[in-house]
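In structure tokens, one chain follows: the form predicted on its own.
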Amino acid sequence: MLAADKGAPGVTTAATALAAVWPRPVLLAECDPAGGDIAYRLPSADGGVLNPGKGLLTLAATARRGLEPAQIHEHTQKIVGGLDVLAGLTHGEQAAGLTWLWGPLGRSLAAVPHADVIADCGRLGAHPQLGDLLAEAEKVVLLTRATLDHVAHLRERLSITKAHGVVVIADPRNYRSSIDDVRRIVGSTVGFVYGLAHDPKGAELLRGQWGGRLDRSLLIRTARDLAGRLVSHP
């Protein structure tokens, strides 16, 4: 599960890029209680638009009677490239009536048959009940930029959140040194510190122009390396 503490380091972009290159069957689940924009950001498999009303909201409506892992795929949609996505809430007010959902959702996502799940959990802190979801995750990965304020907030978050690793959204011009700097600061508190390129052009391609140009982007090239590391890391 991917999340962040401060600002907008690009959790949704990172989650989508990782899911696009994941080496095993995968489901991208938008689990941000503040609301998400996958339904508006990514085109459907037929080139049209996703249905923002189908996803976590429709799943929650049936989950009140019990939630089983096999139910998840009844509420997913396919985007261009064939990736399965569970679209999230459309605005934060919807989360107020779903405080009970996150624990059962986490247990069901952890047990989805025949697929890994990459969950975009957005920004931590505003919705404490999200901890019930994170508690069920095999890996919790926090994203950060390499700036002083972001890393300072990250250190505070790591002291109160069970996180297995950190991914640095790093400027390609000083990619390795940025990751190494963050590793020196927080490396002893987590199992790993990896990187993902800050690539606005690649992020725009990810919104719909899937294909050769996207495959050559720094975003996808570093996402592919990151996916391999995450899969192989115990």
Ligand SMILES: Nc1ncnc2c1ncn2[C@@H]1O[C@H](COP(=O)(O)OP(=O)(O)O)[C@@H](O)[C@H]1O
Contents of the next structure:
Amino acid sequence: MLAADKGAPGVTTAATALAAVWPRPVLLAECDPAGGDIAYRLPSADGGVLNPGKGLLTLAATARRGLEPAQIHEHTQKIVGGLDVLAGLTHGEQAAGLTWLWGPLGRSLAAVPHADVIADCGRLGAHPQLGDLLAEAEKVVLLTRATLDHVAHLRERLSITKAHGVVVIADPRNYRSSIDDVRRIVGSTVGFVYGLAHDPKGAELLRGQWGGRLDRSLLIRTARDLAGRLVSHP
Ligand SMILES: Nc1ncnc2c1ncn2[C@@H]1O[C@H](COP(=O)(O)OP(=O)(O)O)[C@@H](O)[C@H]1O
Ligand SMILES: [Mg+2]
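The structure above corresponds to the form predicted on its own; please give the structure of the form predicted in complex with the named molecule next.
All chains and molecules follow, beginning with the one already shown.
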């Protein structure tokens, strides 16, 4: 489960990059109460467009009578690269009527058979009920930029939200030292502090047809390293 405090550190981009290189079968679930981006950002597996109306909203419509993990796949779509995605809400207002959804959704995502789930939860704070979903996650990972203001907000957030680890979206020019700086500040409150490259070119390539150039980007290379660490971290 990936999320952030304030700002837009790139939660959706990180979740997508991780899902693209995840070493095991994976489902990317957009659980950001503010709405999803993937259906608008990424092409479908056949090169067409995704149906933004099919996903969390259609799942919620059927889930009022109970939500079984096996139901989730009836609402997913295949995007570029053959990746399964549960598209998010189409706008933030929908979340107002769905406060009951996050707990049952978290329980079903945690029990999806034969796949790990990477959930993009967007920014924490505005929707306290999202805590019901976080409570079901095997790992809660908060993203941050390495700047002082981002790290200050992160530290406050960690005093409220229990997270297993932090991922720093770090400038490749001072990659190690940025991650080390953040580790010095919050390292005692979380199990790990890892990095993912700040790579505008890679983030741009991730929105098109995936292929060789994306594969060689710093974003994807660091995502591969991060995915390996997340999978093997106890
Ligand atoms: N690792 C990154 N490197 C460079 N640019 C990024 C990265 N992650 C996100 N961005 C850019 O920042 C903006 C917000 O990204 P997004 O992933 O939608 O953030 P969030 O989900 O946190 O709102 C987008 O324009 C995206 O291309
Ligand atoms: Mg997002």
